[in-house]
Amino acid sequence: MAVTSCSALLLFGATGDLSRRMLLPSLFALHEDDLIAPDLRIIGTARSNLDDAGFRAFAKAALDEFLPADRKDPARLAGFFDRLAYQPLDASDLDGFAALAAKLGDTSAGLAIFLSTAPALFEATIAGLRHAGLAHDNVRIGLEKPLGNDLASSARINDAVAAGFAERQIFRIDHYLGKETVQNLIAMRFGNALFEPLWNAAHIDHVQITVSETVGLEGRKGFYDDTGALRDMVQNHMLQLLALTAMEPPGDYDATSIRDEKVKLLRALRRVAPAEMVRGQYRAGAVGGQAVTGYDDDLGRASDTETFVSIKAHIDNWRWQGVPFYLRHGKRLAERRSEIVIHFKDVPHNIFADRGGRTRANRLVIRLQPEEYVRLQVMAKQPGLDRGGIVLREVNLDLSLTTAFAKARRRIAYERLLLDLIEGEQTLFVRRDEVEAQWQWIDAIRAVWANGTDEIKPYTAGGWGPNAAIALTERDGRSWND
């Protein structure tokens, strides 16, 4: 069995751009808290031609960036950096690997790995960490998207990881599920008497996913390209949201019980109709009063590539039959926003209306970012006498997960998962089955638009997206929660 900790981390494209802005101020954070063991060393690995203090360097370039000033303790950060040590490596020179396990050292007390690397170096990292004898039972290795960019694709990787690791060594990596409040979802659910009993088709009318951008390509020219919305966002994160939010209760709060749920759900999304989906790509518009380009432009050149994907998806399970869940992603659009939304049924009977009263139904909204808070709107009387009627309102119970617990630190996905890989607890990270499972869905939508059956509808940048996704909702009597 895989010891419960270890003595060394190893990050490969440790002088990348998430090194640099997540992976290293995560670790540190960890390091300053002393939640990681006093003797763990952290090893980069790139093909940059650096050594140790070079590392150190760049590590301290990094922290001086992304940390606030009010922590940057110099005999923290000395700390720290004496942890730092680096090797050069060209992933795919099998020869190579011999001289980074020889800088490792004795890894028999337990080796982590985290790997971002671009998904055509998977299988021979993968090869060169088994030719090294740096696959044993030992080590854990977590695995930064994306992996693969289909079906087939993601299998050809999951097979050369397996052929070097058990699944229990593998830490699959979506750094929403590191997010707080993604966590307090399943707390909300199953935590509390009130929601679960309503939680279904009986009193749900539809559940609305949003995950919007008001950025552009943003340096990701190449890749974005290739990927698009619906495999850059939908395949990954929004299809875990999706599943969280409409799993069955586990038996426990464990690796085993949790993902045993997510990929029962997943496996009963039902296909897609092409009525039920719509693509589109931005033009130039302005976002924040600031004029903005077209993705042809920001691109260089003509592309098909979707940047808004949204769908209606439908659950073929006792729990959700007949309740839609809408789904909507795109860049550039009006505001940067993560957010679930419940729509509740509405009072089978509005006894206010002889008196004017007129009813809405109950939304719970759970915002993820930029703001983390979970708000119930419900109705109430607005105050007065009612001579001339009684008027109701909407009005919000907010829980502000900010203000709710001002004291205590809050830490960005990244730590959470990235101590989780090092102490061996896989309940953030996503079983191989589960990433079938959504590819399955996605490759039957890109099936379709393959067809050439659906055409990509543009958008003018700084609004909701092409018409046809408000039409989505509304020809169905709802509204998107703009």
Second form
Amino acid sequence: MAVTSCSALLLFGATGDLSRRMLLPSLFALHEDDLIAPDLRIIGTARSNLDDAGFRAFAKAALDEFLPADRKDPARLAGFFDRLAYQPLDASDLDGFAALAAKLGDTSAGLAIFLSTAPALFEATIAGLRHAGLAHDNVRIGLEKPLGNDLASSARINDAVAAGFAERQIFRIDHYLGKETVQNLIAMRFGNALFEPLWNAAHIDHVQITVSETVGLEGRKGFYDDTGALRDMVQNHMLQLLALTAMEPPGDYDATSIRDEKVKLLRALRRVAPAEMVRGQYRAGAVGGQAVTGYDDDLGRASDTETFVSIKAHIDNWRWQGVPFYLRHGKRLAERRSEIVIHFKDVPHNIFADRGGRTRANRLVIRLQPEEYVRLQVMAKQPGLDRGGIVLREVNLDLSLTTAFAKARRRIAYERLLLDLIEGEQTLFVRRDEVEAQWQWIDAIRAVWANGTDEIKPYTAGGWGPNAAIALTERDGRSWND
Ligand code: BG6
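Can you switch from the form predicted alone and show the form predicted in complex with 6-O-phosphono-beta-D-glucopyranose instead?
Entire complex below, previous chain first.
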């Protein structure tokens, strides 16, 4: 990997929520572990009229709130605050960018920019950066989601960014790719000889991908109601999980090889038939023993935005012919859980049948969060003399990643992604052709919904979504891994 570090990091949207919760704590972690150069400056910018001291106070409050107590070493914190500076900017005012450039000084040694602002501001921001000479060859730019809300708007954003930067300079963030366990999926598939020979339609019956959340709207009413579950989570995170699970083996662990394989896979996704998708919206219920209100009440008005979606997806290539991938995501579900479950086919012939022994197909459960484990469910004989017949039971071969790597601190996804951006490592960022393949598939689903034939199904908060989602697997003789 070619590491070419930058001399400054410029954060747009520096006083926003993502900055407070994720970016500043992540940057502090990189500073704390000496992973960024001592002279790397971090310049925040946003509309708020702060000066350097004001931004440092903002960062201090954020770290006070979001860092664990044992990581608040005053000397380390002071060193971090020294890196910070701030320049107020209204991105729609082209001339304001000159002051920003002056604040940055000489950026010829490398500048990393992170845009975590509303995408509506992207175009003006890129124009401003170009105007002020901040879009030269040695600049790279990270873009936070949402990158559009359909293929056309995403293409517009991508075109606007491409007017200032080449694809090799553009780092589209999908924070799921920064998660350790998601990268571990690649390690598991391609670092072991064991799984790959079985990883196809000859041996796998179906795959389930669940990303369930217990939270509801979380103060993002406007954004969420305009977006909905399909675009908020399936278009990006879940399709990335699907692509990493199902892609062909890449030739190398590098940005081109991995992204080439993901895009091939995403392009092989079949259009979803209306009967193979379910959208739902939560009603009042109880989550974790706490009564919660329904979506309409949370929003303050009636809405037909989905907070749940379930899809039976098909991949039209040789490897996956006839293997459905059931996807499920929703807010206010029974528990917070992200997992991929590979359901293998049952044995071709049960030699224990005459003695009463029943086999069950093997399952590989890859739990990404909140726990991190890989669990292979295999059949074993129950101990005994078997006079009454052979009893086979499913037992778990468990690999807890938390225990196996107990000493390694779990890093939040943005630590890795920010460091990769600063160092110019693109593997874990999404390429334009991937984003567009994702949107193409999602737009076709939304076109079916727009026909109005597929109505939204209510579900009680705290459960596993509408009955129709359960029926999606049950009618195929399969069950969700609940
Ligand atoms: C974000 C979505 O991209 O991912 C949120 O906008 C969602 O709605 C979040 O809650 C989930 O991320 P994580 O890392 O908590 O699984």
